[in-house]
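Listed next as structure tokens is one chain, alone, in the form predicted on its own.
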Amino acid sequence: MAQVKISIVGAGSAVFSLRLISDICKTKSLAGSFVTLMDVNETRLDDAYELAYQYARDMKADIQFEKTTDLEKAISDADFVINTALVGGHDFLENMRKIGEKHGYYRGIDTQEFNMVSDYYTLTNWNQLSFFLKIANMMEKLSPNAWLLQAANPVFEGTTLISRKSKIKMVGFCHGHYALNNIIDALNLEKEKIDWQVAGFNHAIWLTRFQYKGKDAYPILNEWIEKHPNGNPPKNPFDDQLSPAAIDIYHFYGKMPIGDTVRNSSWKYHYDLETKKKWYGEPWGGADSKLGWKWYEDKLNDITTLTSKSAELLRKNKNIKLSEALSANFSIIPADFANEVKNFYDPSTLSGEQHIPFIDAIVNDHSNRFIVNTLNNGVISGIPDDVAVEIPAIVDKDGIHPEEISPSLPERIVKWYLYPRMMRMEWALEAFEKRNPDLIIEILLRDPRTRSYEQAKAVVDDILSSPFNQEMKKH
């Protein structure tokens, strides 16, 4: 058993932290490890610590915890740093979106071609990108042999930026590839008999290989689409893997978009709410409409309320278990999270997040397959080596070993989708690194919502004048 120090930055996101803690406690080969929970929001940090501590006690897990608001303390001598932090939180994102919409940019200026996800900001997220580099620089000094596991968005820009500017070991993670399970379930296929592979960029991945019992499974998917030309009606705003948009994208590109790739589609699907409803279904029009995102924020607020009330109950009554504290408040949360909480106590069921199994693979040489974000280095033909790609890889004590992408991505995906998305990443990083707002204006001049130079300049000036962006304005 290996004893390591794992630091979770942004641990005030209690549910995500609890998923990681659950996985640590269930991974016996990490027994004796030390977990540091770090967040600048003391109230949410205290709640997350209370839930984590009680959960480990319930599970009789040999894990020690500490909490801190000091980033240096969290990073010092760490073996693994998991960054989940969103600087400014969702309040910042909504503030930037409102400024954008005031100037005629539907859903804000960070909504860009092939980057429609509502909390994946690249143009106004100077604070977030700066924080990424702050962590990397601090790790070089305080924990130079540690791994950085990047979970906070934007993962594509963040993984590329940090890998170019720092020598630390790092990997980016996302769970979008799990949406493939929705296809497998709809086709009534046995998961253990599926051979699959995805490749692309974060939130821009494609089902390159899809085989069932050793044979190409795309014909099975095509048969399903013939019977369901309008896809499946959504159960919630995020249920879009078999939406009309996904099917239409598949017809154009020749491979199925997976996970958030379905959301990160062209303006064809996103001009306005009615367009979104046509392609992503009623009543929300997908996760990135005003209605869909409100659904998500309401759910987040419910879960935050749940964790806060549960933590308070645990502080008042030290004799109850975390499961009892959570159960007392289940009436205020969605059923899917209630089911997830039940799985927390199943010792054979992990959360599905890749972070702790990745740590186990590195530390204990428990070789496993992961979907990782790492520099391309020749894996995807035609993409520069210093651009982060999202690909399958085997991970063991010697690090990350990318799979050969076979079959390779079609030329249409590379040239019509990945190249434009990559250039928007490069433009955003250049604007950030050179601290040049004129470059953001130049990006907006290529935006179909822009009607004049004056409009683009006004929105950028307004954003820079926001109290949230005083550091950005100084530079």
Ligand code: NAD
Given for the second form:
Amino acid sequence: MAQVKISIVGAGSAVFSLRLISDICKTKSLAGSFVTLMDVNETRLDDAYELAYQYARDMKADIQFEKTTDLEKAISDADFVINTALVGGHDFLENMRKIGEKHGYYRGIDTQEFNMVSDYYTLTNWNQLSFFLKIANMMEKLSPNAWLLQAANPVFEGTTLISRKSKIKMVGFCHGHYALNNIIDALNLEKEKIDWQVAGFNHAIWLTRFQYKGKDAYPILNEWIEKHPNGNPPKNPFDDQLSPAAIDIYHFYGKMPIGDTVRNSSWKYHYDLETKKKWYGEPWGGADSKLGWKWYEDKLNDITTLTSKSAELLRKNKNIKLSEALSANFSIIPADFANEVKNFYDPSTLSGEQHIPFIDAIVNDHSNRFIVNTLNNGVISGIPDDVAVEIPAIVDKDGIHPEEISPSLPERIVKWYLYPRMMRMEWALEAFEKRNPDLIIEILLRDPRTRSYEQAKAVVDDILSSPFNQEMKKH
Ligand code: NAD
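Structure of the form predicted together with ligand NAD, please, following the form predicted on its own?
Below: every chain and molecule of the assembly, starting with the one above.
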């Protein structure tokens, strides 16, 4: 049993807070550990702290919490820093999107071929990328032996940037690969009998190995597709793993795209709302249409409201349990999230986020398999060593041991998907590092939505004049 200091930066994050805290409290081999919750938004921080404290009490977990708005304090002497912060929040993303749309860039300029995910900004996100480096630099001074666990997006650009610029140990995480379960369920397969691998970049992963009971399982998938040529209709905007887009991408590239990769496709599927509806299903047209993204933002707001109302109830009634405070407010949130919250109280189920099991693997040598983002260093052939790849790896007290990718990625995927996505990452990082907005204009000149140089220059000028971007403009 090891006692460590884990700091969560951006602890008010609606998506991550409750999941990470419940995982820490349920991992008995981390008992006695100390968790620092850090956020710049004091209201969200207070609420997250109240819930964490009460949850640990309900679960009789031996975990101590502190809260702070001071990043240095959070990072000092930490063993693990988990970054879930979104600098500027969803308001910033919406503002940038609005400016882009004003200049004729549907869904904003950060929406690029192979990167359509609506909170994965690489061109206007100076604030977020520089925050990543700020954390890494601070860790070098204040906790040089600590691990940085990167959850905040963009994970691909972020993991590559930090790993190139800093000596700290780091790993990037995404939960996208769990969408493989949707395929397993649709094909009615027994999970324990499947041997699988995914490989690529974050939000760009492919089912390279898919075996069932020792035999290739792709023929079973092909049979399912023959019976369901239009895939499955979506239950929600994110339910796209067996959408017409996923099937079409599979047919072109030869392997199944997994998780967010289905969203990160070419313009063929994204020109406008009607096109998105055709490929990702009615009524939303996938997660990254205006309708689909509103669905997601509404859900995030519901979770934040649930957190704040439950925290308020706990402050007023010192004797009630967190489970009671949460269930008193269940009417605010969608049923699927209410079920997830109920699972927080099942000591045998973890949230599915990889961060806390990863920490457990490192500190307690509880060796386990993870899907990690880490520098390639020869794992995917044809990709430079200093580019972050998303791959399966065994993790133990000695660190990350990548699996050999076998069979390897088809040439079609490497040349037609990974190379162009990688170049977009390189261009965005060069624009950021050289602090050169002309490079963003150059990127936009390669964008099918651009009709003239003047249009590209005007949108970049407008973005730089936004009050949200004064730091970026200064630099
Ligand atoms: P959110 O806005 O709900 O939460 C982000 C938190 O960061 C807020 O509480 C905010 O106050 C805080 N914050 C902002 N600036 C900060 C700073 N300078 N220092 C400390 N805290 C700061 O956002 P969200 O929807 O929870 O998303 C958070 C991040 O996680 C985003 O980048 C999102 O894209 C990413 N994400 C990653 C995955 C994954 O699997 N890796 C999945 C979903 C979301």
